[in-house]
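Have a look below at one chain only, the form predicted on its own, in structure tokens format.
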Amino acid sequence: MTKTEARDRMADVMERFLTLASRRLPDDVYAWLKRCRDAETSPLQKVVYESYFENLEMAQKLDRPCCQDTGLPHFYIRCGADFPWIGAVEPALRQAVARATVSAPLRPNAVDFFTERNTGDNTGERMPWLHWDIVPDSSDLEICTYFAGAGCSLPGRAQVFKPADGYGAVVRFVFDAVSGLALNACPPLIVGVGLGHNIENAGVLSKMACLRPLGTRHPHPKGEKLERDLLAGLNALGVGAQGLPGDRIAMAVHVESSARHTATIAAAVNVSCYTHRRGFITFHEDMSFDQSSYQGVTL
């Protein structure tokens, strides 16, 4: 197989599993949304749960995303160190999100930061957006797909604390975050936080966050018991789907940390809506590849 014959057949499989991401959402994320709805005891928020589900219902049947806002599609990437075709993977991923965007369809929402032009097809400057991973001694390629929608990027945060803050402004940096813009994106909703020691390690630990399988803990007990005590509370302002009067505001937090400077406490949050259109693909070095985010669906 030659480079190009790669970049071919990645831009094709990725133009169809884009498609399907738009289109469905991941089993894990719709088994949870099912788990809130049902928890719900307003019979206001069983009409909006309904709602969700029947657009999701007719998202399947008309061949159309469920969301109208296509969000600018994101890849996070862990690329063995012995992947044999890693210099077709960015133009393969461009290739598919282009021809996508005529195929999904995709909404148009890449524009130019100084022209301030839509360039009609969701590429352009650094867009797609590609976060790399080299993993050592592997051979494949695992690309995680996500729809960046604005609702989801309006409430974004980042901010540094002294020590001397504690860790209790951590907390209420979240509650702040969620309770704010995060009202007008569609819970209930994924919450990533991020901590660490500058904004731009919190920043994409919280993105990471939001990536993770639904049900999956922090490693570290007091990880884990921040994640649940934080979902606790947010769940406890009376704030349900579509920032109306409910039982849960989130059906999951999630924390992702690393090493902090002794000086600094770096916090982020990044929300997805309940339309949380992420996909799990990993390629193999023969170009065969398979998916674990949607049970039953032959690409």
The other form holds:
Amino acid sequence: MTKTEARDRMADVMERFLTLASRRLPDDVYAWLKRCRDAETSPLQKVVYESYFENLEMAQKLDRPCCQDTGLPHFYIRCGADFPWIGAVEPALRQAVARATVSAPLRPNAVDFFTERNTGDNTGERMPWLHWDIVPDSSDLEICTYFAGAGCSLPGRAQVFKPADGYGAVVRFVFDAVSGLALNACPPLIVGVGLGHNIENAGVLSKMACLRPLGTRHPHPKGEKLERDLLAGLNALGVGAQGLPGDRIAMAVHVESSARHTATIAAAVNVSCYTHRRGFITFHEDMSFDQSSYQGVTL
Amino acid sequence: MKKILTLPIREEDILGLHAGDVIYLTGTIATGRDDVHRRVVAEGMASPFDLRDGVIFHAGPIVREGPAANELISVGPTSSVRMEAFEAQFIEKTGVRLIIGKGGMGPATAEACRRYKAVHCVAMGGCAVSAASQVERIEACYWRELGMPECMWVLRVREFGPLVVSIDAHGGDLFAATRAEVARRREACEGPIAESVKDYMVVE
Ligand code: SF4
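Got the form predicted on its own; any chance of the form predicted in complex with its partner chain too?
What follows is the entire complex, opening with the chain shown before.
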């Protein structure tokens, strides 16, 4: 295989994968959304969830993006150090985004700064947004795709605290974020909390927390307890789907952490809406691929 | 029984609505979000579509544009709060009766709804395909230079909904009430958690 062939193949597969990911929720998110529906009792909440599930069904049947805000394309990449086509990845993803904008179709959302023009195809300066991690002793390329919508991006925030503020400041910071603009972010939400030492490291971690498969836990028992307590606490605020009165503002709270500077505690909160359009796909060195997000779907 | 309002919307239709009601709409409505509001209010331009006794929908659709016709692929509400700075004047200037969006709005809009007999409703965010299926056709498009999401699309809709009345003309405001309830409950929800992590700074 030449580099050009590898790039074309990846662009082709990713165009189809993006199209799929814009139409349907990953299996875990769909299952969690059902649980949230079953936990709600008010008639108004029932109206909301009926609309949610009817829409998801129609999106599949009519082959259309389930939400009109198909966001901006983010790719969180775990690249094996021995994956042979590293140079093909960026151009392939750029091409896939531009093509899926027409074929899916995705809404053109990318506006470059200063020119203030919509680019028309969802690519632009540093867009699609790529985040790379290198995985030693692997020849696979794992890509996590995510459509970052506006409503669910707006509540995001990060702040650096002093150690004297302690973990309590983090707890209050999460409540601040979720009880503010997040009401508009189409709950039930996935709340990602990043703990680090400065804003960009906490920010990236908060995003990784959002992208984690549902049902996974922070590895430290105290981190896991914090996730559980925050979920229960947020869900006792009296808010449900669409920010209307209810009992499930969040379907999950995930915490990701890195070591912190001895003299700082940074926290970031990133939320995802109920149409959490996150997909995992893995390419192998011969450019064959498999995906685990949508059971029973062949691309 | 579905409660269906038909355009044009009269003052007495509005007075019959209360926060929390679920309604559906039939008639011709227009989309308008950040840029449309800015043009009408800050730049003093007249709305290219007459909104008197009509409906403005805070939305940016996906449209497949063709030489002969435009096809609406999906449409759904965007966060109304972004339009808060303009909405009261927008209502006053255009005479619009019903605003559709997502999430709550602020006190200025609520006051304008009371004064000019208008309501704000929420459509279900993210439900863009079912919403599009309730749109019979695209009747017109104005200000296309603003980009596909920001320009004004004029849509003929049939039993468009469900819409939940969030701000009525009698002073009712569902999201303000929810926010007040959140503020009331918050300390009881977050206090014990903040307390329980006090010893997290202790070296293990
Ligand atoms: S918050 Fe999510 S579901 Fe709601 S409109 Fe935005 S992208 Fe769609």
